[in-house]
Each structure stands twice: as C-alpha cells, then as structure tokens.
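First, one chain by itself in structure tokens, the form predicted alone.
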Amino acid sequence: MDNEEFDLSEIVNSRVSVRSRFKEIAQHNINSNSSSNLDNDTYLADLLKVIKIKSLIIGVGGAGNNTVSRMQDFDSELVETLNINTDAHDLYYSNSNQKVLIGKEICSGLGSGNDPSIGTAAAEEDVDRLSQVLNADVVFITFGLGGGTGTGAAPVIAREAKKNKATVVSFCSVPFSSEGTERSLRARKGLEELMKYSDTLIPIPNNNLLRFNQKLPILAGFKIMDEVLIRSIKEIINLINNCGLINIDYADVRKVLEKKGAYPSGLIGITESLGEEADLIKKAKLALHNPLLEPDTKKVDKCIVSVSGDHQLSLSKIDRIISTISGEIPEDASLKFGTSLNPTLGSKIRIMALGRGPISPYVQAAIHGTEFPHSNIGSL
C-alpha cells in the first residue's frame, strides 16, 4: 500500500468494517516500517479514528424524549442522541441529533394511546429503519415505564441494538404507586421484555423522589430524575472516552456493563464532596448506596470507582474513597478505580461508583410476577 490518507467515512456505521479497516491500517504500518518493530504516531492516529467508541443515547416516548432534550443542553462531542416516538407533535418539539417517527401506518403520528402493544407494533413496523440507525458500541435507552410508546417500543429497540452487537444500557423510570395497578402492570410487563435484551438495566422509581421532599413540585421532581439519568450516562461516556491520570478503559467499563447470567443488573451513583474526612466517607458510601436505587451492594461482583478533582486532589483522599467503597462490597468483588483532573470542580471531589451484580427489586418483581415494592418515604 502507498502512503495514502485513509478514507474513514466508510466505517462510520459498520463495526465489522471497523475491524477490517483496523487490520488494513495495521498491515499498512508493517509495510511502511518493515525495518522497525515500532508503531509511529501517524499509524496510532489512524487507528484512534477507527476504534473510537461510538455511543448512542436514545429517548423513547414522551419521557425519554424529554430526558434527551435536556441532555442536549450539555454540549458533548462524544455522543449522538436519537429521539424515537409515535407522537409527531412531541417528536417535533423534542431536541436531539436525530429523530425517528415510528408506526406511521398504525399510529398516524398521533401516539400509542398508552397501549404498549401499539408501541411494540409501531417499532416492529419500522424495524428495518431502526436497525440501520442503531449502530453503536454502547446504546443507552431511556424512557418511562407504564405508558405506551416507551414501554412497548423500548424492548424492540434494545433487541435490534443487541443484534448489531451493541452493549445495551437501559434506564427507565417506574411510575408512582399512586398511578394505579393498571399502569404498574404495564410497567412490569415492559420490564419483563426489556430485561431479555439489556446488559445493564437500572429502573429508577418515581416513588423515591418523595424521599427528598414530599412537597416537591412535579416539574422539579422530574427535573431531578432527568438530572440523575443525564449525569449517569454522561459519566459513563466520560469513562469510556477520556484518558485520566489513572485510566479506566472501555474494556474495563464493558465488563461491568455486560450481562451476568440470565438477568441484567447494575448500579450507579454519583456524589460530590468538599473533601473533609467525614464528608468524604459519607459521600463515598452514598455514591454506592444510591438512595434513588437502593441497591443491594452485597451482590456487587464488579465495581468501577471514578474520582475527579482539581490539581490538588491528594493520594490520601483517593485512598480513603477507595477503601471506604471497598469495605461496602464483598471481599471477592473485583474493584478498579481511576482518577481524572477536572478544574471546573474547584475544591469539590466527584465520586462515581458503577457496579454489576445487584438486580433491582423492580426487575425481580417483573421476574416473579409480583407487585412492585413500596419504598419507605421519608426525608433523606
């Protein structure tokens, strides 16, 4: 091969092409440097363009579209967003990089009428189009359980993403118990389908919002929920794409996100501390024991801890965070930590815990066909 520039446009939507192009560039490097066993920067730069991890965030239905629209406020070049809906009006006013209106024949752009079977049929109607756009290494799906489009279409979207060899991470809100048994039943059935195709599945119950403040305005409550989802997804993407002082690479993250056994699991928590000893320990535990999720941390078998701070972040504080979290999970659990500098945090230290193993009690309810658990409501 000649010393030509590589045209990488052909591999944007195909991970199979990525692998073949990787080999092609590697062979080119061997031919160009036949007398050397070293890899030069030009070769490495070409490879980085090819092996860049592609993430896709998908909002399904009204709640999912709202979350993705809010995420667009956080300008990020590391991720693409896609909103999918059966309601043309909601989809038009949402904000994302790409949009897909599904079920034009069955829904006529008017929505699914809170019927998950219609949401499923709408996704199946456009399954070929969906398959073409669901091409990424990691696909994040966010939606609200209990309605029609999100509950019905999200499992189909997850299924098609898995067919394209993606790691599928699903975040979904669980309806308030006060919304009635019919909505709760739809949510359980949606979870039952979703867990077949998700690697990591994290349901976030709306009931737990009441634990912050029972007088919380509804818009403020849903804003908190969106913030939790946005920060969680953003931190995972930062782990995958950014190189820290002590680095966590994509292979590490994928091992934590991948499914273990028959059922998907997962926990994630993010907190910020001012760095004082007592607060540091408290916030490290809080990152693991996310009050919105209430995970069983004794079921953790793999855990990643990411610590971010400014240039004054000390080894002793990092050690305190890691040792605190290590003491909260089983002794034989695999734990890896990374650190990165973030001058915008000032004196704060950000702690993120990402774990595999704990199966949400809401997923367990879907497995066994029982009612969702009722959280103890009180002030945190």
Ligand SMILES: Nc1nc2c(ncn2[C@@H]2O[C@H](COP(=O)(O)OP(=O)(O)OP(=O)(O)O)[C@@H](O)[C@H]2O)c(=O)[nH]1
Given for the second form:
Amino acid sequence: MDNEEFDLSEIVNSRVSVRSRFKEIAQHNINSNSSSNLDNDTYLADLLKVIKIKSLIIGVGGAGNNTVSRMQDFDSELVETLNINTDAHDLYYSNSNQKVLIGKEICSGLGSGNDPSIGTAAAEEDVDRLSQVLNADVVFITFGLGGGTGTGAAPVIAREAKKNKATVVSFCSVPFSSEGTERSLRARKGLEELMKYSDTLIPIPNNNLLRFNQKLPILAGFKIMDEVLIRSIKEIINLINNCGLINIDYADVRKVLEKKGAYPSGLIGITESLGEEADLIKKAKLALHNPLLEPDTKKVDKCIVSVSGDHQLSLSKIDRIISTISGEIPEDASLKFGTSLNPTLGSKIRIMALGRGPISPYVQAAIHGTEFPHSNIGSL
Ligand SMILES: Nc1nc2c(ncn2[C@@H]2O[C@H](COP(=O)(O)OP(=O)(O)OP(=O)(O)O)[C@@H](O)[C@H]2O)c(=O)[nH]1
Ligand SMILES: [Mg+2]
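In place of the form predicted alone, the structure of the form predicted together with the ligand is requested.
Below is the entire complex, every chain and molecule, led by the chain shown above.
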C-alpha cells in the first residue's frame, strides 16, 4: 500500500492564480485570528473553495468535438469542456462550455484537409490564446488520430497545458485498418509527438471494437468509441471529484496519472457484475485486462481500484475484487482501493481499474518507428 503523505501545497502550487489566492486566505486568517493557533470554519470554507481540483476536457478536431459534445452533465464548477477545431462548421454545431477556432489564417475556417502539419500550424497560430484557456489541474485531451486537426494540434495543446503545470491525460482513438495505411502512418506520427507532452496516454484502437462485432458499420463503431472515451474520462473525473465511502483523494489519483520515466503509460477498464462469486472474479480481471487496450499488466506499478454499488455492497465482495486484481499485478505494485455508493446501479457492482506502468503497444510502435500491431479480431 502506498502511504505517502498528501502535500496540500503541491496542489495549490499547480495553479499560479490559486497559489496567490491561497496566500491571501492564509493572510486573512492570520489577521482575524492573531491571538489563536486555531483555524476557524470561515477560513476552512474559503480554503475548500481554493483546493477544489479543476479538470478541463478538451475535444480536438471532428472526432474530439463529437465526443465532448456528448459529455454535458458535469458540475461546471469543477469541470469545463472546451472544443478546439480548425473547422468552423464542426465547431459551431458542437456542444461545449468553451470553444476556440484555431488557424483562421492558415485554414480560413475549414478543416486541415487531413494534413497534421496544418493542424500543428493552426494551433501554433493561436498558441497564446490556447495557453490562456488551458488553466486546470488535470487536462484531458480527446481526439481521433489519423486526420489533420486532432493529430496535428493535440500535441501543441498538450505541450501548452504542461507548460501551465497541468497533469495531461490523453485519450485518442486509433483509426480502423480499413481507413488505410496513410491514416495509420499519420496516427503513428501524431502519437510520437503527443507522447512527449502527455502524462497518461491511452490510445484505443477502433479495430478492437470489431472483436465484439465483426460486422460493425464504421459509423456505429465511431459512436461506440465515443462512449468508451466518455466513460473512461467520466470515471476518472468522478474519482477526482467525489469523496467515496472509503476515500481515494486527488493525490492518489494524480500519482497514478503522472508520467514516470521517459514515456507515458496508462491503463483503464470499467466492468459491471451482478455480484455472483465467479462473475465478480471474471469482471475484476476483465477491468484490469481491458480487451480494448490489451495492457501488459505485469508492468503496473501503481493501481487504483474503485468499486461502486448500492447500500448492499458487502465487504466480502469488495475484498474478492481487490484480492483478484492484486493477484494479477506485480507484488511490489502499490494498490489503493475506494468504494462509493451509487444507488442507481441497483444490484450491479461497478469495478474500475486505473493503472500506471503499461505502455500501449501503439505508443511502443511510435517509440520504435514500427508498424501498429495487427488486431487479433475474433479472439474474444
Ligand atoms: N470516436 C469517433 N471517431 C471518429 C469520428 N469521426 C471520425 N473519427 C475517427 O477520427 C479520425 C480523425 O477524424 P476527424 O476527427 O474527423 O479529423 P480531424 O482531426 O477533424 O482532422 P481534419 O478534418 O483532417 O482537419 C478518423 O480517422 C476516424 O478514425 C467520430 O465521430 N467519433
Ligand atoms: Mg475535421
């Protein structure tokens, strides 16, 4: 178990504006309580406002804008959504709290024509504006690899977010093989850039969706991928924002999301079980060995498992899930778990595994300049 102390100042320091506000409040506290060593509730209430962790979800390009458009039910005090595109039409019809049209000079409000170098130039054209709005503790970036805008602009956005000291979590889809080799090559180049600036980087191959249904039409595939991306981001945000029954705090989550070593890694899996013993074990394993990602779970060095269910959720079931997952990762990996009540789940138990360590085979291909792995369709 990981017992490192949670250092409040680390969070506070991650946002300059927050830091000065924090000092202000501390000063106010000294003035109003000069004769006391105690902290009053007004001070604590002010502090609570400041130490709220702010997340920003960014959708880049057509696919990214679509994904974010379908993510509207967040507490807007804690989570902002931002769509970025070169394509004014796509951006206009998308749904997000904030929007930025990039590259008006170079793209004139149109797409980048599948050219990532144009996507990059468009983001660079507006780099100052972008930097101003990239103001959050955790920045999620989502887009579809293989086009021009998302593939070219996302790395610039990630770079600027990192300059602003955010933890950068990138989720992107990898194009279907049927979209052609040129698209794959563009996707690989895009990953090569993106991995420099992401803490967590989780590419999800569209091809792996075919394992569930080999006759899947491409548009239906995109919709399912949107759902996968939305659920993954939402679950992490829930973990950051909600105090569970047994709590995992932001410091725990951040440690799992932050990059360790030269390359970004990441694992996420979400499953639901009806709670019967054999099914619980199966779904706990499935959450860790997410078949959409095929992570090398022997590389996990930190893992958070979150279990939610209704008020009947028993300690023995939680224990079964945790011990199953703990048996699947290296002995010296740190494992933290949290549970939360979610009455809407009824008799179902939701299991989420979030891990650090496994580098996606697609990121590895980008590191080594090799072809993307071939999906083993039909192996489920
Ligand atoms: N999940 C999801 N993926 C999509 C969708 N539309 C396209 N894609 C995937 O995303 C990749 C990039 O496509 P777009 O997002 O349209 O491209 P873009 O980033 O806007 O780039 P340009 O239009 O070339 O400037 C495609 O190759 C598809 O694999 C969608 O609606 N949802
Ligand atoms: Mg586009």
